[in-house]
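Given as structure tokens, the chain that follows is alone and in the form predicted alone.
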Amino acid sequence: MGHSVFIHRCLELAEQGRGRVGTNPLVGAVLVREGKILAEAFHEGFGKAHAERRLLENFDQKISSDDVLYVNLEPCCHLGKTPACTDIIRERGVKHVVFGMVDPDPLVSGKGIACLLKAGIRVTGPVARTRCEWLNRGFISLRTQGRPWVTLRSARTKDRAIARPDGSPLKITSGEQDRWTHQWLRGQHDAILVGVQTVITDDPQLTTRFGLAVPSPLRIVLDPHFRIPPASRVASGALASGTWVIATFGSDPGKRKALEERGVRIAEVPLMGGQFDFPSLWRLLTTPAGHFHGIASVLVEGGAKTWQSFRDAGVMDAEVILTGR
């Protein structure tokens, strides 16, 4: 049985950490003996034990010299929020490690592999590198571009319309397209971002639905002049506590207080040339603070001015256009 089979299992496990790890990577680990899985684990949350450490700390059997530890990301070799994974790999007597991709973090990149090799541990990889990098595209973007991975998503008719002639909402996508969007776009990003006009016009929920077992992302509303309707769904009930409104400094203190009392978080970001300053926005969204662990990916769902601002600023990594009707 090839190495890729077990790396793919690592990826399945890693996905279970989606929405919990913040700015950390999604990582799964598998211990294999004679082609059979003995133990497995994944990185369960920001600040918690890494996948390899969690697996090896919980595995209470003696590790054989022929056992192989699989992990989709190069093991870390530095002391951060948790101890170095290379330490426990050496301590438990693992003799062969197979990894999926090199860690892009300068604190680790190649150093984890070098540390294992120096300890006499056999290291194989990268294995299924493209799939591993796609899973952690947000983490890679944070470490290489200093910002989250950004996907733009829009829907338009065959005539390229995105709304009715009067600007009112137009249902464009099919039920099948909606379900795909919720599972493979909303469910694969840490945050959904819209401009305030989308909230005013459409009053969306910005959640994952259809009974899918995927987390609902953070909801972000760009609202420079604080126009969000107090009764909008993203600012009401249970949804309020998962919504951030990005406004300019000093925006309507009375309205701000009312929204904050519901659980909405109001964050202030300066404007540059009439648009929010993206570097300031990224620092806000990728800096862990308290119970907020930062985000690594953003799905930009509209509207037209918001899409264009991201394109003009060159902060777009992928674009998905759904065509209907």
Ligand code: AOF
Contents of the next structure:
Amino acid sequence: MGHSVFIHRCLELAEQGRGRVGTNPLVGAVLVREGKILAEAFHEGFGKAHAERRLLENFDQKISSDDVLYVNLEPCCHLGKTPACTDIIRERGVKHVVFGMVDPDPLVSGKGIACLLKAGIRVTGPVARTRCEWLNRGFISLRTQGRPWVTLRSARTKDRAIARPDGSPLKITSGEQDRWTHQWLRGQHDAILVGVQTVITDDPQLTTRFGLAVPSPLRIVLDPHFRIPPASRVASGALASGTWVIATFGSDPGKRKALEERGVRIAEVPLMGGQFDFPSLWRLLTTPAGHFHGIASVLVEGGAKTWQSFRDAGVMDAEVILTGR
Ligand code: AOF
Ligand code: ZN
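Write the structure block of the form predicted together with the named molecule for the protein whose form predicted alone appears above.
Expanding to the full complex; the earlier chain stays at the top.
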């Protein structure tokens, strides 16, 4: 059996860490003997054991010299929040490691492979690199561009309308398209971002619904001067605690307090020429603090002004335009 089938299994496992790993990569590992999987693990959360370490710590049998350890990301060779994975791989007597992609961090890239080779361990890879890099596109973006992966999503009718002529909301997409958006766009980003005008006009929930078993991303509302209606759905009930309102410094303290009392988190970012300063916004969103572990990807869902500000600043990696009937 080829190596790629086991790397694909690593990717399936890795996906289970979505919404929990913060600015860390999504990583899965499997241990294979004579073509059969003996043990599996994935990186279960920011600051927790890495996938390959977790697997080897929990595996209580002897590892034989023909066993192969698969992992979708090159094992780490450095002491971070957790000890180096190459140490436990060597200590447990693993003799062959197959990896999916090298670590994108220029400071650590290739070093894990070198550590393993130096210990006399056979190393094979990259295997299924494109698939591995796609799964961790957010992590790669953080490590190479210093900002999350950004996808713009919009919907328009066949006549290119995004709202009714009076500006009121227009239902454009079908239920099928909405379900797809929830599962494959919202469910694969760490955050959904909108401008405050979208909250005022549409009162969206910005969740992953339809009974899908995908985590709901963080909700981010760009709202320099607290125009968000306190009774809006993203600021109400259970949704409020998963919503961040980004305002500028010195905005109305009374409004701030009212939102905070509803459970909404407020963060302040400076404005530059009327727009939020992107480097400051990225620093806020990618710096773990307390229970917040940072985000690696953002889906920008509108409206027109918000999309344009991302386009103008050149911060966009993919754009999805859904066309209604
Ligand atoms: C993970 N999970 O399964 C693997 C990672 O601060 P630490 O100790 O958690 O180290 C994070 C770095 O470790 C990360 O940037 C990546 O380079 C490497 N591999 N990280 O969070 C894993 N295998
Ligand atoms: Zn590691």
